[in-house]
Structures are given as C-alpha cells and as structure tokens.
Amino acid sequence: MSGRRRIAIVGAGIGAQHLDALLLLQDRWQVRVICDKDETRARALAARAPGAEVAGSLEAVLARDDVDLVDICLPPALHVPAVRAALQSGKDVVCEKPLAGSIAEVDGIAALAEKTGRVVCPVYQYRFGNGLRKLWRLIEAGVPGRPLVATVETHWDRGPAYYRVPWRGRKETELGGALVSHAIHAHDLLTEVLGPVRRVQAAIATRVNCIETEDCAAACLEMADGTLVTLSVTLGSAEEITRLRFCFAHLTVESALHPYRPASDPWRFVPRDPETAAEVKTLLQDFHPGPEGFEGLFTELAVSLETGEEPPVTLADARRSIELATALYYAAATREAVELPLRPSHPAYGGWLRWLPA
C-alpha cells in the first residue's frame, strides 16, 4: 500500500502525544478515528486532528474499512486482547508499552501477526534521539570498544495525584510498578546498546505510595557478553532523571537526564585518549540530527510499511523487554540469580503477578 496510513488512536491519555506526532506528519498518516470509551476526551482530541470522527469502542473501529493501523494507547491490562482483536479483523498495530504481561502472551501474538500477515510495533519511543544515534555511528566504526560497565538511573516523581487514575498502582490493570510502567523504557535502551542479557538479581519495594505495585527497584545485571550493568529505579525522587552511563574500553558515554527524553543531545562523549577524541571528532562532526520519540518512531514505521521492512520496533525488542521484566520480578520474589533466557518451562513464562508481593 501507498500513499498516507488510515490510523485510529484507541485511548485518548497517552494517545494525546501519539496524535502530536502524526499531526506532523500528515504526508504520512491520516488519522480517521480517536476511540475513547469518554466521548467527550475523545471529541476534545479528535478536534484537533481534521477529519478525524469519534468512536467509543475498538469494536466500532475494527468494523471499519478506513482504518489501516489501530494504534493502542488503553491501560496495560487491555493491550493483549485489543492486539489479538486488531490482528484478527485485518489491521496492522501499534501498541504501547507493556505489551503484555507474560513472555507466552508476546510469543501468542507473534504468533497471531505471523499468521494474519500483519505488522505489530511496540511503542518504545526513547530509541529515537539523537544523541543514541550518535553513539550507534561510534559503536558502528568501532570506536568505544568493548562494553566494560553501565548504569541506568531512572529516578522519577510519581505521588497520590498520579495514582488517582483508577487503573494505576493495581497490579491486575497496571500488570506491575515501576519496572514495567516507567522504567521499561530506559531498560529497552540498555539492551538495545548492549544485547542480550544473561543473569539478573533484583530487589524491589513498594516505599513512596500506598499502591500495590513496586515504586522502587536496585538490579544487578550480567549481560551476554559479560559487561556487567547497575539498575536504580524510584518514583520517589525530587529530581526527576533517567540517566544511562556507558563505560567502553575508550569512551565513556553518559546520556542527557531528561527522563522522558534520555535518548535525545546532549550527550556526553569521553575518550580515554587523544587518539579516540580524534576519531570521535571526525565521526560526528558532519552527524546530522532526525526526529525523535514519537515523530521518530511513526516515520519510520511509515517508511517501514511503505517498504515491506520490519518496523522499527519489533516483536522480538518486546519480548526482550518483557523476558527482562520477568526475570527482575521472578529474582526480587526468589532472591536468587535468574539465567536468561526464559524457556516455555520456566514457572514465571506464562507471567509474573503471581511473584508480586502480596
């Protein structure tokens, strides 16, 4: 298919950003529908997009022949069922993050995309920034050298207004805290940089509000190829960053500490000596800067589909990040190391609320 991407916003919170995104790429995507079961949010947002009508249930959008993608933006609980249905009735997907609740349930719906032919991108829009690209032309010449060891800080401010949306801080609607709710995003980052991961020791704790999810979390990690990787998560922090440090065998690299925007300049590029600053140099002086988060992620999707190509988030960067989840809350609930990868035997596949502090 050619030309503009019919596509319908299903959840009109998060949504509202996703809408940002494509209204600055009305070259690439049309945005027939904003589904809310508010009608009233749901009119508020569709206002802003021309043309677009209102709908309130995804049943009324997947019985539509105008809409290409349905782009999932509903409360954690929802998203498995709401892609299972948008594949079923011949859409492709965006869905937000988590994508699901269980490594098994990521491998049904790459299971169900495989069979309808359809594509599913799971939104994990920190990748688009231009300071990770500038890291990816270095690591691509060969210039950092081998990972030695990372930190990854996400140090947020989340208090009773945020858990007043009723979903929030449950684990059967929200399917965890921290980890899977704001962290996640930062994780996907580091396994992005730095590959698979292969243990995990993890604590995590419920210490700033009164909810049923963790809102802090430490995690040791040791990755594939043995760098060894720090992860520091709390809501309850008065300064809000995400931060993501990299020492390589010649550079250090130290992301911007914007928390919702980590992957975005500035960043910092340390060599070790004159002869990396040199390379460093040569590399990046003529880098050109692309869009980012969300704008990132929807035009490359376009291109993507217009090209037949993976999407630029896969099925398989899901799983990951879902595998990796899985594996912090299975070592907090054990306080045993955990070795990836998860197999269909392992007691937490099929999911981990049950790991979930009482």
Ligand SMILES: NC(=O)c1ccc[n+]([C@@H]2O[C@H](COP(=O)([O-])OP(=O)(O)OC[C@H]3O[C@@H](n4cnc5c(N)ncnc54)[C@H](O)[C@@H]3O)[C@@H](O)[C@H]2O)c1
The other form holds:
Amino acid sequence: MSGRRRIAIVGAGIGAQHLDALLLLQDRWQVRVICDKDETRARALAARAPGAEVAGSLEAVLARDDVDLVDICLPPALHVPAVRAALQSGKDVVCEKPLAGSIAEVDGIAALAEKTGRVVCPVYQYRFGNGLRKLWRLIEAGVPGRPLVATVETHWDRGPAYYRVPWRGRKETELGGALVSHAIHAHDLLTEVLGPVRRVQAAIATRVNCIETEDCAAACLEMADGTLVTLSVTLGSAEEITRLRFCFAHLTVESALHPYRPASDPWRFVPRDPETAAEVKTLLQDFHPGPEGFEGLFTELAVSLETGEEPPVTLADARRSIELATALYYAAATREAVELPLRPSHPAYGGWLRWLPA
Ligand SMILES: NC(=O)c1ccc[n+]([C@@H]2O[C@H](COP(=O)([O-])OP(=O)(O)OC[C@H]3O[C@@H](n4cnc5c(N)ncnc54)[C@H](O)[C@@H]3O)[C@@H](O)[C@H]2O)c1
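What would you give as the form predicted together with the ligand, now that the form predicted alone is on the page?
Below is the entire complex, every chain and molecule, led by the chain shown above.
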C-alpha cells in the first residue's frame, strides 16, 4: 500500500504527544480517529487534528475500514487485549510501553502478528535522538573499542498528583512501577547499545510515594560481552535526569541529562587518546540531525510500512525489554542472581506480578 496511512489514536493522554508528531508528518499520516472512553478528552484532541472523527471505544475503531493502523495509548493492563484485537481486525499496530506484562504475552503477540501478516511497532521513542545517532556512527566505525562499564540513572520526580490517576501505582493496572513505567526507556537504550544481558541482581522498594508498585530500584548487570553495568532508579529526585554513561576502551560517552530526551544532543564524547580524538572529530564533522522522539519513530515507521522492511522498533526489541524487566523483578523477589535468556520453563516467563512484594 502507498500513500498516507490512516491512523486511529486510542487513548488521549500520551496520545496527545503522538498526535503532535503525526501533525508534523501529514504527508505520510492521516489521523482519522481519536478514541477515548472519556469523550471530552477525545473531542479536545480531535479538535487539533484536521478531519479526525471521535470514537468512544476500541471496538468502534476496529469496525471501521478507513483505519489502517491503531495506535494504542491505553493504560498498561489494556495493551495486550487491545493489540490482539487490532491484529485480529487486520490492522497494523503501534503500542505504548510496556507492551505486555510477560514474555509469554509478547511471544503470543508475535505469533499472532505472524499469522495475520500485520506489523506491531512497540513505542520506544527515546531511541530517536541525535546524540545517540552520533554514538552509533562512532560504533559502526569501531572507534569506541570494547565497552568496560556503564551506568544508567533514571532519577525522576513523581508525587501524589501523578498517582491520582487510578490505574497508576497499582500492580494490576500499571503492571509494575518505575522499572516498567519510567526506567524502561533508558534500560532499552542500554541494551540497544550494549546488546544482551547475561546476569542480573536487583533490589526494588517503594520509598517515595504511598503506592503498591516500586518507585526505587538498584541493579547490577553483567552483559553477554562482559560489560558491567549499574542501574539506579528513583521517582524521588528533586532534579530530574536520565543519564547513560559508557566507558569504552578508547572513549567515555555521556548522554544528555534531559529526563525524557536523553538520546538528544548534547552528548559528550571524551577520548582517551589523541588518535581517538581525531577519529571522533572526522566522523562527526558532517553529522546531519534527523527527526527525534515520536516524530522520529513515526517517520521511520511510515518508511518501513511503505518498503515492507521491519518497523523501527520490533517485537524482538520489546521482548528484550520485557525480558530484562522480568529478570529484574524476579531477582529482586528471590534476592538471587538471574541468568538470561529466560526460557519458557522459567518461573516468571508467564509474568512477574506474582513475584512483586505484597
Ligand atoms: N512513551 C512515553 O514516553 C510514555 C509517556 C507517558 C505514558 N506512556 C504510556 O502510555 C500509556 C497511557 O499513559 P497515559 O499517561 O497517557 O495515561 P492516561 O490515563 O493519561 O491516558 C489514558 C487514556 O485512556 C483512556 N482509556 C482508558 N480505558 C479506555 C478504554 N477501555 N477505551 C478507550 N479509552 C480508554 C482514558 O480515558 C485516558 O484518557 C501507558 O501505558 C503509559 O505507560 C508512555
């Protein structure tokens, strides 16, 4: 199929930011429907999207034959049934994080996508940033050398006003806390750069808010290539930052500190020797920035749907992210080191909820 893709945004919270990006890309995307069970919210968003209609339920969206792709921005526990229903209706899918509450569910979605021949693009929009693109350019040229250690800090600030939304802070509806709702993006960036995780040790705690789910976490990871990593997560930081710091053999790399756009510029590339400094300078001197965040994701998704190539974020990417979350929760619950990959025989393959603290 060529021409503009017709998209329905389902869920008018973060869906508003998806819309902002889609409105910048009107040569590729046409927003046909804004759906929310809260009709006032849906109407307010639809007023910003030329020609968009309003729907009050996912079923009403799926019954339409003028929608090619359903963009699921619903609360976490609704993702899996919504993705499955959309695939069964013959629609392509974009789905907010976390895609699912278990590796088993991600595998089930992958099987259904294969059977229906439709595309699922999980949302990890933090990947689309020009600082990170510079690091990729250096990695592809072999400049940084062997990764040694890395740290990832997700230090955000969430208080009672945030948790007034009923689905947040509850295991059954949020499916977890800061690990799957907030730090999931930075942890995805880590594994995107460093590859598979071999072993995980972790601790989680609820120390900031009066909620069921964790709002602090610390973890120690050993990557498959031997790189040692520490993760630090809190929702009680006065100053919000997300920071990834990689020490490679020839280059130390530090992300931007912006909490919600750590992959954007400015990144710091600090060479350990003059040769590396010269290579970094040469490789980055003609760098051209590309679209970032949701705009980057929807730009690349439109191209991949046109060409039939893989979407910019794949189900395999979401599986890796959900597998890491599973391992972190299971390690925290058992206070034991967890070895990856997690096979279907693993006790937490079917989900981590029962392993969360009561
Ligand atoms: N990628 C990101 O950076 C990012 C940022 C924020 C939220 N999120 C994710 O997006 C999802 C939504 O979060 P949010 O903050 O926008 O939540 P929200 O509560 O603000 O918005 C969700 C909307 O879904 C609607 N809704 C709920 N059940 C519905 C149903 N059955 N049918 C139709 N509409 C329904 C609600 O009325 C609400 O307007 C979550 O999974 C969250 O983790 C992602």
